[in-house]
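Given next, in structure tokens, is a single chain: the form predicted alone.
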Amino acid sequence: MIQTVQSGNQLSARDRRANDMEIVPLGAMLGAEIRGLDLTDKIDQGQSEALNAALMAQKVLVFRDQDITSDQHLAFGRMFGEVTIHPFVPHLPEMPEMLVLDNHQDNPVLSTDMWHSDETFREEPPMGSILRCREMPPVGGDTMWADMTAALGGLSDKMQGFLSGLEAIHDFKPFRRRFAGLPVKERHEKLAEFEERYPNPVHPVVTTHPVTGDKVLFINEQFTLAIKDMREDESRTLLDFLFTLPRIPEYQFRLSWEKNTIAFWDNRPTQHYAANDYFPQRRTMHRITIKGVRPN
């Protein structure tokens, strides 16, 4: 039977099948640890349904001591939807779906030390991501998540009403730096190619989660360029304020990684931030990303 330890955030009751699996809430707003589940074993339908329900309720799931192969990591991701390929981040040569985030003295962090939701430069941003720790420095390198449903709910009714009709323009802006060292002609050609593939999508500032129905503040400092139909100074002032909200500790959950720890998060109602406090030591993570739908 599934067991839910009731502390912190709560899970709704649901008839589901699993073998000795515990869902232990870790944070007041979001985050839970899954215990008693070995991802090297075949995950059955009851377990996958229980995990999906837990993800919707807790937004971030943590699995410890999971010494899985890359094939098993990929297979686990595919249980929850179509797996995508990131257009800018390096991947395993034999497995393009597996992002490799390998940061060290010779490869500093590009942009993950900034609050963001993954890949909102896409028309259909990801549903979620599954990140596995492969190598970790002795201290540092934590990841934090923020609950953007809670952040929206913390605003005044008047501000929530004002935001609900707005739209924001998104862009792959941090990845533009990857082309900076190219010859001018090649740089312009490459940028034009990616701009055609990923034309600036416009997403609602307040979205509705497609499963839970929760309202979500859906802007982020990494990829949101501007509020549509606002003057630049108006847009910047509003976004600068909204970008402060995930920094509020009451909305956050923080994970200290160990080798073979896995985090699976719902990208739609959360933002995350990977602390870059370990440089120049090495931190290596592998990530699978699951396709989502157009935000509404």
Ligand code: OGA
Second form
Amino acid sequence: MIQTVQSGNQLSARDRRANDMEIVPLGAMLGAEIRGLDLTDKIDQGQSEALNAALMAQKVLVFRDQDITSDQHLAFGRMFGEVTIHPFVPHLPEMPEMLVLDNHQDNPVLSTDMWHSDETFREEPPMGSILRCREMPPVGGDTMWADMTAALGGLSDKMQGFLSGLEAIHDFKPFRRRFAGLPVKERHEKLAEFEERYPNPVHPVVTTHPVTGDKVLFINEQFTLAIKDMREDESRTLLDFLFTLPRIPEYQFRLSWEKNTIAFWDNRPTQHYAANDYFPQRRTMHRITIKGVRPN
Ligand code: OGA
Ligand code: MN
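Next, report the structure of the form predicted together with the named molecule; the form predicted alone has already been given.
Let us now look at the entire complex, which starts with that chain.
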């Protein structure tokens, strides 16, 4: 059924080498492993530029066996832009920039088992996220990414044309559950405070990647509420269809983590989903998030 437009992820032997590192494509559409780079060493400007170029081309970069400190993780993130703090997800007590996903028996997964790009409830969603595995269950706990440029390109020209003029309303909806246990008055006050700080942004349904110029289907099941100026039933039906697209295997790359694997993804042309198949085992991940610009 699915005819992919092109397999965008092949490199010539020459292009595989950049600044002493090797870029090894992993998925047909997206994903590459970076070899020959030790992130416990200081990364220089040339290396960060080569990584940035690889990120634009491959969309998800994987680094294995990187036993770095949290400070090194943060410093690595800062080479690619301003680092942001998540308003709802817990972080290391001594480092608010380090988001912590620590799931186990007493802390089941909240929302990463839904296709999404990160924090599109912001006016300026992140440019990228750098996720490091601290602890993995013996089996399971993979993450999948989908190429939302390929997903858009797989639609008919008629559908792409129709989508290109639309806008969507986003919301921090899964995080509303965080306030559920509070007494009513406090819950309303807290929600009102966050609604004021993060008013529903309107983002185009089809965005243009600010670096590559690629068109991207930019709606996601976690944060997109509705298509603006449509009837509710129209909006629901259209979104329900669009939410099926990242689930198509041809657009995906799947990563099996090990302790100290790092994945750095371009948050703008991709969505991701963390398989929630290891409960009640423990899985712990640390994330640094890099600020982006308003999508258009
Ligand atoms: C994230 C996220 C996926 C995972 O950190 O943004 O969605 O595999 N995590 O834990
Ligand atoms: Mn995420």
